[in-house]
Structures are given as structure tokens and as C-alpha cells.
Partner chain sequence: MTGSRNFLSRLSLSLAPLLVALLIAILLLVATGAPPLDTFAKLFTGSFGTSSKQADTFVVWVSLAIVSAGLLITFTAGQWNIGVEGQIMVGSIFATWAARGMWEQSGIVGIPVIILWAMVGGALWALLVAVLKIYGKVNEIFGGLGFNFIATAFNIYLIFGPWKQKTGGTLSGTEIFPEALWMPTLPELRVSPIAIIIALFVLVVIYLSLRGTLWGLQLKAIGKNIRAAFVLGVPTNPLMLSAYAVCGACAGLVGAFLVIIVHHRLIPSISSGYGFLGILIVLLSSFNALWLAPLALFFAAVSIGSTALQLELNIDSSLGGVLQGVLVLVVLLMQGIKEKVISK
Amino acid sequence: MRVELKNIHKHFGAVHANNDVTLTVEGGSIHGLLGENGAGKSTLMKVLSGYIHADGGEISLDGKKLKRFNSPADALRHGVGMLHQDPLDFPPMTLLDNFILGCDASLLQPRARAEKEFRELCQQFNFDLDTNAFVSDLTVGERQQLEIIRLLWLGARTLILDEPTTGISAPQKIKLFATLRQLAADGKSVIFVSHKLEDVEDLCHRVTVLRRGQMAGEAKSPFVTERLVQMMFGQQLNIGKRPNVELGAPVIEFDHLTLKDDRLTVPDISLSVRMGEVLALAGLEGSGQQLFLQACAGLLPPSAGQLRLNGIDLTRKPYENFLRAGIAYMPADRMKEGLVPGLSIEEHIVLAKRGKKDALIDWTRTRQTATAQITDFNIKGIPTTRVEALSGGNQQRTLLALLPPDLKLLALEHPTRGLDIESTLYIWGKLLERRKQGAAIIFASADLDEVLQYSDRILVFFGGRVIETVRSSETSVEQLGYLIGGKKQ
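Now supply the structure block for this chain alone, in the form predicted alone.
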């Protein structure tokens, strides 16, 4: 299928999200759609897949002009399906039930035929999926596999994938890329939406770059990284080196700490983290990093051992004690755990205020504070902007803006997941300012380059245990990869 988008316009109030965008995707190719957070990539693909309607422009499939699709089901009937960044499935239901959804309007679903064809598609792409398993038990990568075969079964000839490598492991990414290459070889059109240069350069035949809702340029493989960066941001970005900071006294100390939840036990952690130190947590998802961060923030009481902050025993103390002691936690899921959907930036300023609360809210002063924070943290919004309307990068900047000024320890879970290069550099610039002020930073990340670039030491988790502590300056991505896999060279 050859896909053409011509002169697409889309407004959200005063925001011109897509401004006269024209794009052509050839059949049998993987076409990258590249741009920073908020560039208009997802909006454009939601127009193509029928989730929203454009204000102007037209769509053509194999030369046949269409004004628009009335719904995602309408787009799928024409052969266009979209895999969203968060797969649109039903976790309490089985894989087969999810697979059948949307196949037709009949009350009698073709379960036997569907199960047979489900298994055939899994075999074709080497997916190990059980029709009787529940979606809630799948990894993000396996949920993507389920959605891919479902869309193909429903007739998709063009597949759109929106930021598909966010939140999946390295082996899952390898399998995903192999699947997309196989689809293109079979004649399908694949549109790969991303802000990650390395993914686009590795996978795509051609790329279109959006910047601030407009076409910034196109390129074909092999790509020149500097040119793509210039098109994305209008300038070259200076990565720079992490400045050295003289470390101070221990901030937080763990003495034979054991952590437990319903699935995992992480035993016998003993270490201390000093003022100005950055400690990274590396390992496969679910190996214990999240439990460790939650324990640092007072959200998970240890089942054994002792935790001290600046020499004060906080073991199994209430969460409020950790807040008063100067500890803050930034979760990976910004909208479910970090921010409150439906509330504005200025309303979050009110909620985040620590100490004695006033009986009445001074909205004039709150708005002034919100305006100052928006400027200081370069947030693309206004005080009354609801947080769910912000891009991922701007949501993360908002979380940073809500942190109190006198932190002793900052615990972060995937601080730059889903962010473009510019946002990542900005976020880490702000975090390293805290480090210069004496705060200790503990962060978990699946990005090994990020782990090595910004940390002093790395705590490696495997199967619920800390198997190694290494200095970042004395290891490499390859060595770290072996450790994460449970192997010591």
C-alpha cells in the first residue's frame, strides 16, 4: 500500500499541531517519522489512523483519495492500523479474547478459526504467545506482539507504530525490529514514529522530520546523524561531559536491607550514597530496582535491616518523615503516579507545597509562581494548562519544577524514558544542578548509555539480587550488558 498525506492541518485551540504536512510512504518500506517531543508526530498518525479528524488536507491510499477516516475501525477497513505507545488492550481478558475484538459485529465470535489463525501468525513471526494467558501477565513487548498480529488479522496493510521502543527490553527490541523488517519484505508499509535517532538510523529506509508541527525535511538511508539533529532541533546539540563534583559525607546508608513485595524479595543490601554522588540502578525490568527506589523514598518499608538518612534512623518510619528529611521520588509513570490528570500546572503548584498549608489559596501568587517555574524549566504551557495536555518531556519538566529547593536525596525511575535528545539533556542539566548543591541522586534506567554517562557508580540487579557494584569509569556498555544478563566476564 502506498500512503500519501497531503497538506494536513490540525488545530487544538491556539496550537497548530500539524501545519500543512505532506508525507508519502511507499509500499514495502519502513518509513521513519522523527521529531522532538510535541513536534506533531502522534497527531499526524492519529489523523491517518482515524482517531482524530484533520481540519484540512486529504489522505490517499494506492492513489485513491479520501477526505478522512471516520473512526479507527474505518481506517482499519481501508488497511491502516495503529499500534499506540501504550497498547490499547484489555488486561483482565485473555489473549484470544483481545485478538477477536473488533473482527465483526456478530454476537457469535469465530473462536476456533481465530485461535488457529492466531497460532499461525505467531509461528510466522516467531512469537511465543499463549491464547489462554491473560494480557495482564504480558510484558510491554509481548503486548505489542499481540497487537501486531491482531491488526494484521483484521486486514492492516499499513502499520503505524508510535514510539514502540519505549519501555521494552533490548531483546524485545531486536525481535520487534526483525518483525518490522519481515513485514516490509512481505510488502506491508510500516510507519515508525520515534524521537530516537539510533532506532530510526538502524531500521528505516527513509525518514521524514517534523519540527513544531511542520515539515523540517526528509532523508533516506544511510543517514547523517548531524543532519537529522539539525532538522529536528534547528541546531546542533552539545552533549558535553558530566562535570566532576567532590563528594561529601554519606547522605543515605543501607545496612543489610531486605525488601519484599508480592512477587520479589531483594535481600541484604549494604551500601552508602554520599552528597553529590549519582548512583545508577541497572538490570532487567522487575529485578528489584523499583523496590529499592521505593524504599529510599519511604514508600516501601524494609522487611529487615536498617535505613539511615544523615545518620537518622528512618527504618519503617512514615512517608511524611522521609519528605521532611528532604527525600523526593519521581516515578516512571508520570500520569498515574507523578501528576494528577485534570489538574493544571498551577493547581499542582498548590498541591506540591510543603509545610504549613494556608486555609485559603492565594491564586495570584500561585499563578506568579507557576509562571516563573514555567519559564525556569522551559515548559511549553501556561499556568492553566492541564498536565495531560503536555508532551512527555514537558510533563517531566513539570515534575522537576514541583520539587522542593532543599533536597538531600532524589530517587528517580527512568527519568528520561520517552524523551527526545534535547529534553534528555535539559532534564539531566537540571538534575546535575541539584548534585552540585549537594543532593545525592539515585536513578534507574534501561538506557545503558545514560547509566554510564551520568552515574558515578552502578548497582547491578539480577533476579532480585544486587550481583555487582561497579564504577562507571571502569566499565563499558558491553560489560554492563553481560552483568545485567547475570554473567561476569
Given for the second form:
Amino acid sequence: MRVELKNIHKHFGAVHANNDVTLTVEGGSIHGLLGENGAGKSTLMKVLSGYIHADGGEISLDGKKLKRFNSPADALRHGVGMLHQDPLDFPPMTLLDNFILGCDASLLQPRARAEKEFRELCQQFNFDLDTNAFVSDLTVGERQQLEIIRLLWLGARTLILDEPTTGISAPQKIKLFATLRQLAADGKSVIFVSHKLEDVEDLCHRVTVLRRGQMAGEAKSPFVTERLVQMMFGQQLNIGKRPNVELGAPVIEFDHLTLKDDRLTVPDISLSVRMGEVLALAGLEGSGQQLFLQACAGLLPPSAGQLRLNGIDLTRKPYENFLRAGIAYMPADRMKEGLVPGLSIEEHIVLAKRGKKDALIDWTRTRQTATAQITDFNIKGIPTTRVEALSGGNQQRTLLALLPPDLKLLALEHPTRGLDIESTLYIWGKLLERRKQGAAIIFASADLDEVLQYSDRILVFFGGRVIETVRSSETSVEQLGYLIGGKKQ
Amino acid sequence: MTGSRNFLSRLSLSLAPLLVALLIAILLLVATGAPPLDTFAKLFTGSFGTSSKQADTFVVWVSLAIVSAGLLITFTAGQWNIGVEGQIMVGSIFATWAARGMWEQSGIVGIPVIILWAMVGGALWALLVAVLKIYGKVNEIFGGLGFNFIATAFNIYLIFGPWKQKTGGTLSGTEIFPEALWMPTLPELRVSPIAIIIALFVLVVIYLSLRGTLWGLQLKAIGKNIRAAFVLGVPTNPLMLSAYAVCGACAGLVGAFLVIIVHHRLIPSISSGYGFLGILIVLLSSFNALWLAPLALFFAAVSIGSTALQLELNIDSSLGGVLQGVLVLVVLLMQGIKEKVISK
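Got the form predicted alone; any chance of the form predicted together with its partner chain too?
Starting with the chain above, the whole complex follows.
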């Protein structure tokens, strides 16, 4: 299907998120949509998939003009389906239930027919999905596979994928790309939204680059990386080298620590992390890294074992003891666990302050602090900007600005997930400064390049267990890829 | 200049629902065969026409203003304190309990003790809901509803049991308090200037603490995202308890006033639905403390004025409640529509 978006405009308040964007995707092709965070990619795709209405412009499908779609279901009826970065499915239900949910056939569920066609689609794409399994037991990659066949079954002839390679393993990525190529070969059109140059270069036939809501340019495969980077950022970036730091005394020590939640058990972890050390947690999403980080931060009491910070036993002590001991936790889900939507940057600064706090808030002084932090952390906003109005990268910078000085340990969950290269470099620059000051850093990431580049040591999680501890200087992306897939070489 | 235009557009946005509600009210009146203009005129004269009616309106205003100020705190913390009605009632019970212990005392000693004891009672009753919510994971709406029933039943038990009049238990309530324990009022009127001053004081304190204190900001944070607030280091459980305690204390204060200003004894259903009206007022105010005083006055006027309708136009006085309900529903509906328009 040939998809054309012409002169699309969309405003959010004062922000011109899409400014006269025109995009043509030929049937049977994979079209990349590249741009840093806040460039307007997601807005454009939400217009195309019916989630939001454009303020101006038109959509045409196979030459047929449409004013707009009324809803995602309407878009799907016209053959446009979207896979979101976080799959919009129903974890407590079975795959088959999820599969059938969107079909508006009749009062009775066409279960038998659906099951048959589900299997046929799986076979066609070589997916290994069980109709009776529960979505909550799937990996992100498998949930994407479910969503792809579901959208195809409902008649999608154009598939939009928003940052699909985040949070899936290397083998799953290879499979995903094969699937997308197969779809294009069948005449379907695929729109691949990403900020990862490597993925776009590997997969796409054409690419459109957005910058600050406007078209920055287009290119055809084979791509010239430098030119794409220039279109994305208007400049070239060099990735800095990680400075070496002398490691100090142990900051945090784990002694036969066992962690449990209702889904997963992480048994018997013994290790210590030293001042200035960066420890990375690698593994597929949900393999136990999050539990480990939350235990480090005092948000999850261990079910067995001991946890010491600077020699003091903090096992099963309340969270406030961890805060006082100098631990900070940065969650992956910024708007759910990190920031309070509805409150401004300056209000967050008051809330996050540790130690002695005044009962009355000195707003003049707070505003000065906030203004200084905004400049220091390069946040695009003002002290009274509500955090939900910031882009993802700026929310992450805000979280970073909220970290108190003199921390002993930073526990970070996906510190740069969904951020563009510029923000990622900036955030790591700030984090490594902390490390120079003697803080230890423990972070989880799905990005193996990030893991290798910034860590001293890597714990590899698989199915709740730490299956390997490797030094970053002695491993490679390939080896890690095998390890997180549960294969020891 | 944009500031004033902004203010005007915001004012018109808040007035539009009032006009729609008025229109629906007129339609309702026409449908029930009542003359609309006459009805509104009677509502007004019935609440502000004479000094005694004005006084009655302000007696109700005091209760509504204080209870809605308290509810603003629990709403800010993200809590639906439906149990506020029972907290008022327990305030009245504690006030009566204190009065029974000080039957012979002078007002200077007796009245402050009664008021403070009633506030303690209201706060304790509210803390029960909070403790169930925090440690027992009982939704505060269900907890509050349950404690409302218990408060009503306990009140009836006291009136017909241990605290019954010498002549026997009756629906008219307990023994009348000695006049020394009545809150001083203006001559010939039921309104107490001291109570009005206390109500204004409560409104100002609540407004200022939500605006300029760490406590107020922390309450806002747990109301909007309790998990993130906790991770940022906000002590969520003590804060939640304090929000309920403050709201319960306000409700208890209202309970005390109902006993020592209005009825001079404990009667069944003494809380008179003021707690629920307070919830409607806070919802209408869009959680802005500045709106509470005028909205409480409006609700008080409709409540007092509608009793005049019964007498003079033979319209059932429940019409007042219908008008209040329609207003709240229309305003909430318009807010919903506004949000939908903005988000698209």
C-alpha cells in the first residue's frame, strides 16, 4: 500500500510538533523514520494511525484522499496498524484472547477460525507462539510477534513500528528484521521509527529524517552514516572515551542475597561493588535486573541474605535509611515511578531535597536553584514547566538534576532508554562525573553497546539467575548476546 | 494584557456550566409545574430575605466551609474521604460526651474543651479509615462508607441507650445542654460570630498550607503519583495519616458546632448530609481553596431557601438538593468535555 502524508501540522500548546511534514511510503518498501527524541516522529505516526488528529494536512492511501482517521480502529479498517514501543496488549489474558480482541466481527467470538488462522500466520513467519499461553509470560520480542500477526489478521497493509528494537534480544532482532523484509516482499509497506542509525541502515530502503518537527531530509539505501547524523542533529558528534578511575573501598556488599516477587526468584547473589566502579546488569527484560536494582535501593526487601552499605547492615531496613545512607534510584518508567505528573520542575526540586527541610517553602530561593539546575543540566523548560510537558530526554535530565550531591550509590534502570545519542552522551557524562567523585553506579540496560562502553563489570541475568559475571574489557557484544540468550560458549 | 484575557476566558469557561445547569433547572421547574422566576426569587428571599434567614444561611455556611476545607486536604492527597459524614457525627458524639462531663462548668472552660474533644473524635474516626487503607489495603470509599453506618448506628444507640432523656429515649435526641455550654450567638439569631471567624481562619490556614508549605506540596505529590513521591523520598504513610487526621478534625469541629450552636443536644442524623455536600463543593471548586467560601455560601443559600419553597409555593423542599446535584453533574461533565477537546 502506498501511503502519503502531505503537509501535516500538529500543535501541542506552544509546541509545533509537526511543521509541514510530507512523507511518502511506497508499497512493498521499508521506510525509516529517523530523528532524535522530541523530533516529532511519534506525533506523525500517531496521526497516521488515528490516535490523534492533525491540525492540518491530508493523508492518502493508494492515491485515495482522506481527511483523517477517527480512531485507531478506523485507521486499521483502512489498513494502517501500529505497534507501539510498549506493546498495547493484555498481559493477564491468553494469546488467543488478545488475538481476537480487536476484531469486530459479531457477538460470538470466532475462536475456532481465529485459532486456525493464528497458527497459519505463525507458520508463515516462523513464529513459535502458543495460543493458550498468557501474554504476561512472553518476552517483549514475542509480544511484538503477537501484535504483528494480530494486525495482519485484522487487515493491516501498512505496519508502523515505533522503536521496535528496544528491549529485545539480538536473535529476536534478527527474526524481526527477517519478518519485516518478508512483509515488504509481499507488497505491504513498513514504517520503521527509530533513533538507532545502525538498525535503520541495516533494514530500510529509504529514510526520512525529522528534526524539531520539520523535515531535515531524505536518503536512499545505501546510506552514508555521517550524512544521517548531520541531518538528525545538524552537527556531528564524537563519542567520548571513558576515563579510567581508581577503584576505592567497597560501597555495597551482598551476602547470599535472595530476592523474590510474585513472578520471579533471584537466588543467592554474593558480590561487592567498590567506590568508582560501574556495574552493568545485562539480560533480557524481566530476567531479574529490576528486582536487583530495587533491592540495592531499598525498595524491595530481600527474602534472604544480607545487604551492607559502607559496612552498615541495611537488610530489610526502611527505604528512608537507604536514602540517608546516600542511595538514589532512577526508575525506567519515568512518569510512573520517577516524576509526579502535574507538578513542575521547581516543585520536584523541593520534594527531592534530602536532609533538613524547611516547613515553609522559600519559593524565591527554590526558583533560583531550579533555574541554575535547568541551565546546568541543559533542560528545555522553565522552573514552572510541568514535567509531563517535557520530552523524554528532558524528563531524564530532570531526574538527573534531582539527584542530591554526595551520593554513595546510584541504581539506574535503563538510564538512557528511548533517548537520542546527544542526550545519552550528556547523561553518561554527568553520571561519570559522579563516579569520579567516588560514587558507585549499578545500571541495567538492554543496549549492549552501552553496557560494554560504560561498565567495568557486567552481571548477566537469565531467567532470574546471574549466569555469568564478566569484565567489560574481556568480552564482546557477540559473547554478551549469546549469554543473555542463556547460551554459555 | 494576555493575563486579563486569560482570566476572562477562564471565567467564561467556569460560567458556562453554571448557565447550562440553570437552564436544566428551569426545564425541571417547568416540567414539575413550578413558575421558574418565582421559584428563584423565593429561593433568594428564603435564604437572604430577613436577618433571621441570613443568620440561618450563615450557620449552614460555617459547617459547609469548614468541612469542605478539610476535604480539600484529603482530595489533594488523592483520597475520597466519603467517611466525612460519619466523622462529623462522631465529632457531635464526642462533643456531647465532653458536655456531659462538664454539665456544671462555665462556657469559658466548657466550650473550648467540647470543641477540642470533638476534633479529636473526628480525627480518630478518620484515622481508622486511613489505617485500614494503608495497612489493610481497604479502599477508602468502602472503609468510609462502612464507618458512616457504624457512626449512625452508634449515635442512635447512645440516644436511646446510655444517654437517653430522663423521661425515656426519644427521636428528639438527648437532654438539652445547660445554656452555659451553648456557643454565644447574636441576640435573637442562631448565628455565632465566633464560629464564622473560626471558619474563615480554617479556610485561610488550609489555603496557605497548600500553597506555601512542604506538607502541602508533599500532599499534592502523593495525590498525583504516590509511587514516584515515595521513590523521591516523600514519607507517604505519615502524610496520608496526617491528611485524614486534619480532615477528620475539621469534620469534628463541624460536629461540635452542630451540637453547641444549632441543636444544643445530640440528635439522630445530626450530620445533616453536610459531609456529602462538602464533597460536592470541593469537586465544584476544581480543588481551589479560594472558591470554597463562595460555593459554600451558594450551597447554604439553596439549602435554607428551598425550605421556603415548601411553605410558600408548595414545592417539595428536596428540589434544592436536586438543583445542587444537577449543578455538580453539569460542571463535572463540562470539565470532562473540556479535557476531551484539549487532548484531541
